[in-house]
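The chain below stands alone and is given in structure tokens; this is the form predicted on its own.
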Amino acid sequence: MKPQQTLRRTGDFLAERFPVDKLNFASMVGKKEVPVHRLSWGYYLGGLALFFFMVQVVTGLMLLFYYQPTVSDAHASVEYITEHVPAGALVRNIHAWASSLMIASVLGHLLSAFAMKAFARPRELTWVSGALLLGITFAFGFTGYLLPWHQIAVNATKIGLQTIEEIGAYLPGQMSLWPAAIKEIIQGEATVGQATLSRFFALHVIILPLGIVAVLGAHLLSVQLHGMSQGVDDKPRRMEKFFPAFLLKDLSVWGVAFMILFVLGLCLPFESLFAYPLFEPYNPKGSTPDGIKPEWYFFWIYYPLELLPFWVILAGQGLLGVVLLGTPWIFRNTNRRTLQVLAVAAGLYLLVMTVFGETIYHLFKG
């Protein structure tokens, strides 16, 4: 294919997915309609993810006034926030809970969009941007986990970075050196230390927020241009106006979510729930604590990694990444019933490995 033809086809593809010449927000908001069907609840999950992200931004900015991103002061500053700053413990708990609830909302939104075949033409790039948002959200969780600089967080980060380096053993030729180079770039020095903390802090509060704002902007623009997908039925039961009917419902869900988030932050510290000892600063001469685990949203890969050969998990993750980004083209001729079955199966796998992963691990390990 000639370069001119490639450019023309690329331009036509982007013009169909982003018809910005027709962009008129006032008109779109006034005319936008939301289909009502069996999976209409899935539409609220995207809004919830956005709400929890905004909570993350607000509470994160509040924490920045006191947090010190140095190995000598990071843990002490978190302890000071929790014990001495007025409402500091509440803000920090809300920040931690909102992180988990945001990831849960993004996962639910992705699965419901898959079940509704919301990636069908011309919404391919809406899906791809959503898949990228999922990856960025996981990166937020991974980088934020290190910032309190306690014993479990640092050791868990070491294990995560070491896993990246181990990928090199399964790659051919010069490519085998790439994972170690990536690990060195992320870690910044021979072992996890000040350079690592500084880089994770920069990623968490600057680079990833800029990335998510850019991708989220493209995602929301695509949704506005193409509207809501028609759902799981050939024809929705009825249509309702986005403004004000659906918007008021969306804001009501946000209100309930904030009330739940506030109660959780007030009554149930995140560390206590998962038995993570906050006030145990990292000691490089100390022993590695037993039973180190990642956050719950990594259990779906953590327990299989404990049970299966590393190359199996590596191949599976590579395949999953290809399938996620290629979903609009891989499943373009798949009927919605099959997609719903696949979405339910994926959701059950995530639920089972998150809730019963440890039981399954001990069962197979004897």
Second form
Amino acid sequence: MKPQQTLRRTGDFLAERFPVDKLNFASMVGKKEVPVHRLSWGYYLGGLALFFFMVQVVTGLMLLFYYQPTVSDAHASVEYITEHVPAGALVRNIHAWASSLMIASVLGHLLSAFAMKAFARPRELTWVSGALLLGITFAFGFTGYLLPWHQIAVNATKIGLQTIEEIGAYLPGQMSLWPAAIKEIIQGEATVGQATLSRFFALHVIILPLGIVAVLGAHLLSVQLHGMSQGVDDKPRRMEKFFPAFLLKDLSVWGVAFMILFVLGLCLPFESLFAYPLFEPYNPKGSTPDGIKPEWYFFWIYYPLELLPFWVILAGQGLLGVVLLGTPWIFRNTNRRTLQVLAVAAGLYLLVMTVFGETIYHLFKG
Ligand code: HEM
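For comparison with the form predicted on its own, would you give the structure of this protein in the form predicted in complex with protoporphyrin IX containing FE?
Let's see the whole complex now, leading with the same chain.
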């Protein structure tokens, strides 16, 4: 194909996915309607992910006033926030709980968008930008986990980075050196230390926020330009006005979410769910304490890693990445019933590994 033809086809492709000439905010909001059907509860999950992200921005900025990104002061500054700053423990707990609730709502949003085939033409790039948002959201979790610089944070990060290096053993020739080089770039020095903490801090409070704002902007623009997908095969029962009906319901869901978050932040410190010694300041000379595990939202990969050969996980990860980014084209001709079954199966897998991962592990490993 001649370069001009490729350019024109790419232009046509993008023009159809981002018809910005249609961009007229007032009529878009005024005219926008949302289909009402048995899966329309799914339309609240993207909004919920957005809400929790906004909570993270506000509570994160508050924590930044006191947090010290140095190995000597990081843990002490977090303890100072928790014990001496008025409402410090509440803000910190809300930030910890909202990170888990954001990831849970993003995963729910992904599965419901998949089940509704909301990736079908012209929403392919809504999905692809969504898949990038998923990656950024998990990166927020991974980088934020290290910042308090306690035993579980540093040791779990070490294990995570070690897993990257192990990939090298399964790659041919020069490529086998790349994973170790990537680990070195992320870690910044021979072991997890000040350079790592500075890089994770920069990622968590500058680079990832800039990235998520850019990708989320494209994501929400695409949603606004195309409106909500039909969602189910049969004709939706009826259409509902986005403004004010759907928006008011969306805001009510946010209100309930905030009340739950506030009660959790007030009554159930996130760390109370784990054994305390894990939250002692990291001791580079000490031995690795028992019970080091990543955050719950990595259990779906952590336990299979503990049970299956590494190459199986690696192949599985590669396949998952291709399927996630290629979903709009791989499942283009798949009917919604099949997509709903696949979404439920994926949801059940995530749930079982998150809740029963430890039990399954001991079943196999004794
Ligand atoms: C930080 C993460 C994310 C935020 C804040 C977010 C936000 C939103 C919002 C507010 C909507 C419109 C309301 C709705 O349909 O729920 C939406 C729609 C959509 N999102 Fe996301 N999203 C995120 C991640 C994802 C992910 C991980 C995927 C899939 C890989 C995805 C795919 C979609 C699709 C396909 C739509 C169109 C839905 C439709 O038209 O019915 N999003 N997103």
